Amino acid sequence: MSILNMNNPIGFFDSGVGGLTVLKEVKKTLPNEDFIYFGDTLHVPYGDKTKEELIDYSKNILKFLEKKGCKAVVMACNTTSSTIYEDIKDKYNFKLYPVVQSVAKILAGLDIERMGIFATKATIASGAYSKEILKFNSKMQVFGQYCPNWVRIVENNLSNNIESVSIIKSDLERMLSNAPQKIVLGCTHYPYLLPVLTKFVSKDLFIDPAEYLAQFVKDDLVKSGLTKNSNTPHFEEFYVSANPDKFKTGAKVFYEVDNVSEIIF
């Protein structure tokens, strides 16, 4: 890796809005720096597509974060650390944050026996969240569930339709048959959702892994002198590959975007 610049920005990529649930809680733990986010909206949802797919779409967006200068990406989707992080961690000039393998340590040293996973297909598919966890506490039980309807859900601001809430009620008692101690929302779209589960049970109950995340990200950046020390003014912009109008208007729920541009690759 080449010497990187601790002005330059910060990329993000999702397949969607979810991602923005990442990006607020670095936001929060590095104001000062520069964002860069890439919302793959063609492409969305992410969690019913196959590796081979995975990584084409990806290829293309850290080809274009790179070329945008960023000295890191978050990749800010469970789908793609949990199933491609492996192959294309050291393809690219900049520093690479997939969600599921920079918290598993922390999610690891939580004090609790039963831990629950809500996740897309495929990274319930790969098990990842497990594989990562046990590695550092080969005690805990963790239960996996895909939740098929939950992306479609938030990408489509429907999670106030009794339909939509009868779904994750539904979803959610069959997780809560494992009696776990904490619930991770194991993809960056299912924040979106606390509004309706909290109406069953205490937020308390659920993990957000952007918070640890962020965290992760700031101390590496911090450790490896990559923070910004410019003082030039504070800069956003945000991308995705179809509809930025709709973008807009699902990400409201987390997070105001003002200024959408449509990549076509």
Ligand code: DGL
Contents of the next structure:
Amino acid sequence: MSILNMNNPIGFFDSGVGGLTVLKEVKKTLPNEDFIYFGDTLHVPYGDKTKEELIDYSKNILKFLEKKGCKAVVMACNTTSSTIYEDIKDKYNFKLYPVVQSVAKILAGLDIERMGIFATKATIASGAYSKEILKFNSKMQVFGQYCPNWVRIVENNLSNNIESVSIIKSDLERMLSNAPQKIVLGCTHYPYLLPVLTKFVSKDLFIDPAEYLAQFVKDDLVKSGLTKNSNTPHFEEFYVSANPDKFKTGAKVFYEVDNVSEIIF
Ligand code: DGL
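To complete the pair, please output the form predicted together with the named molecule; the form predicted alone was given just before.
Every chain and every other molecule in the complex is listed next, the one we just looked at coming first.
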């Protein structure tokens, strides 16, 4: 079967449970599609890794998703989208959707002047959000801020612990000193922390790019004649590179994952 077959699955990958926030939105937008998710839990957090390491991990994951016959792969990870997408984008036959580049135009079109971005160290260091947004709106002021502990808090299910709440509050206060009109959750793990963030400020202040990304994926698949048209029952498969039980528990807040298989490359 050719890879670009409309009835083949859509792949997703991230360093862990974060990409499930994207899968959830894509599933709402394209409920009939089949999904294969890979969480690279052996190497989480990606935000502290070098470009070479991220290229290395992504190569194995993308080869795996290619073998699974994915017609498209959603890079449900801001860190890889920001740092390595340009290096790898032409190496695969499937459609590849990086989160940052896919949502930048919509973010740039919002009627605001001051936008905050919460993201990982690597995403902020790459400057990808500012670069991509400024391509469409040179007047937007973009304030990027790295949140060193947030991925660890999410992966270890520690968001309700007192120490975590105080870390999140102090990171939020630092961002608020820039007076942003909106704050983008520029790491797919961060929507897990909305219950904590919204103890201090209104939910309306935050943008989860997953919704925009899901619409972008849908529009592009429709335009390319690649949406599923068979009546076979919908399926979802989940794979991780370590700790499947921890993944299942961590995912619970956002997504009910039944079966997770461990794959070692
Ligand atoms: N969830 C990913 C992102 O959107 C990676 C976070 C990490 O592992 O540091 O950037």
